[in-house]
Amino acid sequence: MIAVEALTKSYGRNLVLRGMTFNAAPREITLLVGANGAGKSTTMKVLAGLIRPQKGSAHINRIDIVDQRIAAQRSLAYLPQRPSFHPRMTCAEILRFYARLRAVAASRYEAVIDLAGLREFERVRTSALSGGTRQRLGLALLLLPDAPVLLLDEPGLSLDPGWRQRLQDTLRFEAERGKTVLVTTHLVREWNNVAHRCLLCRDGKIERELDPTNLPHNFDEMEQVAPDAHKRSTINEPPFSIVG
């Protein structure tokens, strides 16, 4: 599971997180939605152990991601908003490198390369991949270690509608297997009846929880809802990284 309590984070004088607090449970897909600058990506980077907050705490499977970063990272896999890879390496070389890094069996490599539809791109250098295919490579890497906690930052932006549907189906399957899945997205409506929970982030904290079976078409509709409605008191892009 994921437990976030009163996180604050600033970049210089820009205070981005202002007491971010929420939980995400196993067997569920939790959405973190909100406008640009709301603090979603910064929260994900804290949870992935890529940056440190000034205050507050964050736990991955009850392990403190700040004080016990390496131990916590062994329980997670992270897909950033814009994954990047060595341009001269092929899809197969990238996947096999991370498979060795995480001590993953060869059978797992075979499974994820087919799941991501990358068999025909195995020997293609990443510099020649389209944005959507590169994102599918990121998805394959996310699933490679079979980690209990999955963090995905805007995973559908480069995918066509068919692959966005396949992504959602895959994440629902992983949640049903017992994983904790946390996703940030701007494509709110597409997750209607897919996610189990949806948290609206504004000004660096969770403002309220939205009904995951009746998600609005866009953020303008969110603004029209009274601030206290559904309120719940819970509560620079790095290269692609599967860490731990």
The other form holds:
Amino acid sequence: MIAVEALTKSYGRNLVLRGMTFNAAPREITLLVGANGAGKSTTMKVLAGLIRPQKGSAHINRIDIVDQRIAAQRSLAYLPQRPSFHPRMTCAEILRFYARLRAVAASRYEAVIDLAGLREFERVRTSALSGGTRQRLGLALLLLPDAPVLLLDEPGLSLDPGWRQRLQDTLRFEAERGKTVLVTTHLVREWNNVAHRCLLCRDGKIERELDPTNLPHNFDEMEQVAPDAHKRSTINEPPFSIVG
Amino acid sequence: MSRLFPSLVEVAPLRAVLLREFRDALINRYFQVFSVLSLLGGAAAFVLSEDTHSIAFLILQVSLYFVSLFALLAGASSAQAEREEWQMLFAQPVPRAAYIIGKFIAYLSIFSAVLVLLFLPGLVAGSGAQRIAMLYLQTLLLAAAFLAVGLAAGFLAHDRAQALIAGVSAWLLFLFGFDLVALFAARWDFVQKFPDLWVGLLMLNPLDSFRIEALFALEQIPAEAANKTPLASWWIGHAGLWFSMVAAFWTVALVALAGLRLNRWEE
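The form predicted together with its partner chain, contrasted with the form predicted on its own above:
Below, the chain from earlier opens the complete complex, with every other chain and molecule after it.
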């Protein structure tokens, strides 16, 4: 499970997290939604052990990610927004490295390659992969260690609709197996009826919980929350207004 | 130090890192070019040198310039090669320092193998096994120090271009900068009054220490040059020991600096 308590984080003068507090339970997919700059990705990075908060605490399976980073990281797997890899290594070399790192059995390694549809790319250098295939490699690495906590930061942005659906099915399956799944996303409508909980993030904290089975109807509310979202968006970052 | 390099007791992750870094070293372009140059340098020393003494001297020049430069470039490019993967790597349950130590061990191991290509022809030509073996070990120490310079430059820089500029600047500083500063400093009255300061500056430079140690070992400098100041006299008398200490100091200090940088890295 994930327990986040009063996280505060700033980059220089820019206060990104202002007391972020929430829990995510096992057997559930929890969505973190919000406009750009709301603090979703920063929260994910704190949970993954990539950055340290100035205040507050974050626990992965009751282990403090700040004070016992390595121990907490044994319980998690993280998929960043834009997964990147050593450009001159092949998919198989990357997968084998992470499998060795997490002491993964060969059978799981084989299963994950097939699940992510990477068999034909095993000998391809990662620099030659399309954005979608790279995302699938990232997905394979997320599933590889069979970690009890899965963190996904804006997953599926480069995936085609078929693979997005498979991603959601896979996460639902993993949640049913007892895992804690935390996902940040802009694509609210795509995740409607997929997640068990949906937390609206605004100005570096959780503003309120939304009904995860009726996310499109919450859209108007969210637009009021981030009225200038369309101005801040870029080609790579879909604004709330194009959700769905 | 224990905070910088936390307990590295788990074998599986360290083995994984080492294997990855060996693979990274083998596909590193600078390293591939260096391997070819070593082979050519060794062959050229064998073919072009008129006597066994000049073979060792030619190898010394190759070591001084090419080994130091390519060790540095290989280190800097290796540190940058996976920079974009740091988010994935650092979310794994492995101390960040393991990546630096793994890189250092893997690259130095492969350097030690490739350097054989450079030194083997000298050995075959009968340059003196002991002399060639000593020069080989000193060159390996030099490679370690400049590999550490490259790793530090690579991990401290924000991108590949910055890393290469910083690395090459550091190499030029060691190759010419120290000597130029010493040259200008020699004019100052204060330095003329305490000439050991001047000597001390050169002693801190691993390239100068290597040069002095290797040149005296190869008897390219008359022994009376050693008696100019007390410190110079001590230096020449213990050139091998001093070079080992200086190379070890720079290596440890720069690897620790790179470790500190990675430990504090935040996206």
